[in-house]
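Given next, in structure tokens, is a single chain: the form predicted alone.
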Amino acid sequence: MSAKKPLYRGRFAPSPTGPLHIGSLYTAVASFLQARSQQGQWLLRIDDLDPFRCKAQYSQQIISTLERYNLHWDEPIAYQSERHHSYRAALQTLQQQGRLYPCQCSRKDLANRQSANTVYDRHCLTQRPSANQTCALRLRLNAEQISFKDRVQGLQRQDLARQVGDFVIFRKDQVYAYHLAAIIDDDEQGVSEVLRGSDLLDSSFRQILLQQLLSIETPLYAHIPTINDAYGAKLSKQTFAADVALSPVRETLIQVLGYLNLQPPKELLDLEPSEILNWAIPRWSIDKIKPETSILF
């Protein structure tokens, strides 16, 4: 990173696929309350990798639903959509190291010979597929053990071959892998830490495992809790949980803050969101995180 950029560097990582939802939202707090609590920087970053699933639509209505909370960020939004370039790079130095292999399995495939079993079963590696034919590429995995700490969840450890299997980076659809795009953008954009939900966890060992191979310092990770319904299942596009932009600013902020264990006194209330968010940066730690994966709405 240039001696000139903060020494802490946060982002915020949205995928237009929905409208923003209250999930969402507190995660976007807790890491704009971690990067603003250390004096650094806090940056917006759009991951519209997905053509089939993200909308131009929702990312002007999260764009515009921070706003609304007052959640700024410091440096020009960055889209996922733009930096194709980057990533045929990664894959290419990927591609050169013996790493690749293509993969024409179709999930229909898998299911019929995998059956309980979720980790590939290197069929097309052994299996070549013939030149016409459209293919994944899939990473082939050696004995690599991943090992970290993250700042909530503690010390995590995988065995990537044995729970995990050789995993693909680039899809059939032409598609790049969520796992080799954000590490990638997370280095360019000098990210020093990466906040998220825990749902996102075990994610983190395939792109700890990309970051070595390509040479790229590991960043610090802080899996927070995710929110969840009264049935167990995380709040998320998918079910259809409801648009943070309809709810009133105040209360919604002031929840939020609840979550994340800074016990906000009523008389927020009579503030402004801005000096919400002013009262909770210097009463913010992520040690008020607690080691869990979730927490009820």
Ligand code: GLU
The other form holds:
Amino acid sequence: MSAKKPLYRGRFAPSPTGPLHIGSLYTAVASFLQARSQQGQWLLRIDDLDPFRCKAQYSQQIISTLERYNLHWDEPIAYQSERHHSYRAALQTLQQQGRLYPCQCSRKDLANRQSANTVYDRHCLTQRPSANQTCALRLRLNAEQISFKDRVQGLQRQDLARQVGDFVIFRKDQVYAYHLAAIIDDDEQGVSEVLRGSDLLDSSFRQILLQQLLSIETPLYAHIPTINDAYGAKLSKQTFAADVALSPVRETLIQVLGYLNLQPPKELLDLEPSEILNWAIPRWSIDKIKPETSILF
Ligand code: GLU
Ligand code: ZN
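Show the other one: the form predicted in complex with the ligand, since we just had the form predicted alone.
Let us now look at the entire complex, which starts with that chain.
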């Protein structure tokens, strides 16, 4: 009996803090092609973890824009806002391991004590928290070196204690940290490879450490270059990148395939959006993506 190749499961995980712009559409298309070219599944997760920044209206907009571009996902959509029980359980495990400690430092406290870009000074590691103030929870790091081989960017290494410092797992405003939520969800959804923008490369080390502490298998990682504007800033809601819901579907898809180095011919313009994607699936290869952190819009 031949061994069955494990199924590829990829995902796209937008945060609904604004409409979908070309930079996020490009990540969506890349992860879609990566899954479909391996007869794998492609899942959609809405990262609406932060109630202060996310809006249901944007979730709806993102979902209908993905449909408009013919990026059809498998299985029901997962919403982080509905998954707090899983995050709470993971937090408790870390707490039982004695890895978490409360921190009451405000941004101002930190700015007064330490210069920007330095790691947290562990002020609260030895303090008793005052009862009438909410706390963040930080993860106490040991001398933890994390390395992994990124499918696009190559071998990566980080000394977490020196380069990141004890990081926040549960925020002072009582929101779970993205790092924790993302790894719990990727695991529960059986994601075999995380393909996302290189702006999240740095967060992978923290996520891998959390996977190790929680006995979760580390998926494969592939961080593709982000699309930056002429000023070097990543296209994002903050730089007012245009909503692709308003762009012409064929032209925009073809533009995205160009960014993914697929050299789409002009004739694709005569095809339906689903046919454009079908043209791209067999031509896609992650090896065509260069190990750069950004490309120009
Ligand atoms: N929700 C995150 C973002 O939009 C992406 C999370 C991930 O891909 O791990 O930046
Ligand atoms: Zn503190």
